[in-house]
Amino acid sequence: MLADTVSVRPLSPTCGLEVEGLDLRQIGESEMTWLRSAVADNGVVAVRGQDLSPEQHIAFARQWGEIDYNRFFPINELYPEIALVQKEENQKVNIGGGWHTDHSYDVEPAMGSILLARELPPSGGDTLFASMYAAYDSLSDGLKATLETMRAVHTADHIYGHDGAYAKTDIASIFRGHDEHTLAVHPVIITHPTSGRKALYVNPSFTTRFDGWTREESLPLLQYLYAQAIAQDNVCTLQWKPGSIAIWDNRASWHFAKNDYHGHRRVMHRITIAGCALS
């Protein structure tokens, strides 16, 4: 339950509520059901207005769940936990430009991410997510039967790895794990393992084809998913703002970090929390 103070918002009909008037730094225990029930139900939940130090963040993320320890990323040296979303002014690429859920490569994908806004360009950079929920309700009763059956395989080797997509990029040299090797199959269609709801479980960046199938294949079906995914109605636009913290679960949503502010910094610290197989 919110108190009276606290106000929430859709981002859309079908993905991602704002809310206002809630302290992350001494949140109750019943706010913190309360958000629970919203980050699995919509996707993302901002919460505007934070002013939380590197611990109070970390401490935070742990009343969630055990912190899922980037191998990736480039992190925070002071704080492991964290690791560092940014964009320098003279860098063209950003992490996070596709559409993508983190860590579908692994055998139990993180739940979700904590995004703390630290240095904001003085417009751009919003953040993009999808319901997956939304996905998969918008499919015909024959292909959810079909895609019931399937499971997908999952990988970042291409992305992360030394002839990956980011070692071709302004900004190669700040990733870490190039010999790290990724392989996870998990089902096509899954049920949330909180909300109890079915949604989607492949995606653009990490998804290389179906188990049993042939990439060539595979493409054609992965493209008619991905492009549902994404229907006008599907998405959210996440506007930041300094103080502002988004909360998203990697079950239920996509999201797409949008590039258009060559020229400036862009600083984000992101924990990410650890999962379960999904069924």
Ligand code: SIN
Second form
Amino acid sequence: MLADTVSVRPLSPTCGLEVEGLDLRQIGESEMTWLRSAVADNGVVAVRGQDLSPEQHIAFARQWGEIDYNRFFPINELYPEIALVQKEENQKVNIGGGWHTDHSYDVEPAMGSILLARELPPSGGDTLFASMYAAYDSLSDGLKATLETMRAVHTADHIYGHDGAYAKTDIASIFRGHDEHTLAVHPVIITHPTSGRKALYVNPSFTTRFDGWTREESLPLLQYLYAQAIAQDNVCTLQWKPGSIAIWDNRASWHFAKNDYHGHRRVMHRITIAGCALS
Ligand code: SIN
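With the form predicted on its own done, generate the form predicted in complex with succinic acid in the same format.
Up next: the whole complex, starting with the chain shown before.
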């Protein structure tokens, strides 16, 4: 339940809500209950105008569950709970500049992430989100039935490993965990643990193939699913403002950090919340 002073606006027909008038430093239990369902149902909720210290960001995150410490991103030295999603004026590559859902390479993938804007470029640097409920709903009954029987393999080795995608870029040196190996197999269609809705659970960054299929066999169908997932009316754009915070559900949405602000700094603080095995 929300007070009359709180306003809520959809970011797109299928994905995302924008909320004004909440103070996450002193949020009550009924507002948290509303926020939990809003995030699970809409994939992402952006709350505007927050003024959170790192300690308050961590305290808010703990209300969602255990913190999932990122093994690859740079971390805030004083607050290891906080991963730094940061791009400097002189860097060309950004973190998260491809469609993905966080930590799908883990056997128990992260439930969600809480991203706080600390320093923004004068323009650009938006984050796109897509609903994985809508992606599933857009498929034919025949394809849904086939996918229900399938599982897919996820890893991050080709992204963060010694020869991974970031190793060849100008932000290679900021990453850690090059020797970590990740491998998880998840259902292609999941039932969301809290909303109970069906969602597509493969993503272009971390899903490498269908279980029991070669990569070559898997790619055409994966690419079809990816194209469905980001059909235009299924994507919302979050335009960051100072003090904006986004809370997203990794089982219900994908996200993509736009990299269109070269020559400017962008600093975001991300805390990721632990999740559970998916079925
Ligand atoms: C991420 O993938 O977590 C980064 C999103 C962003 O920087 O907008």
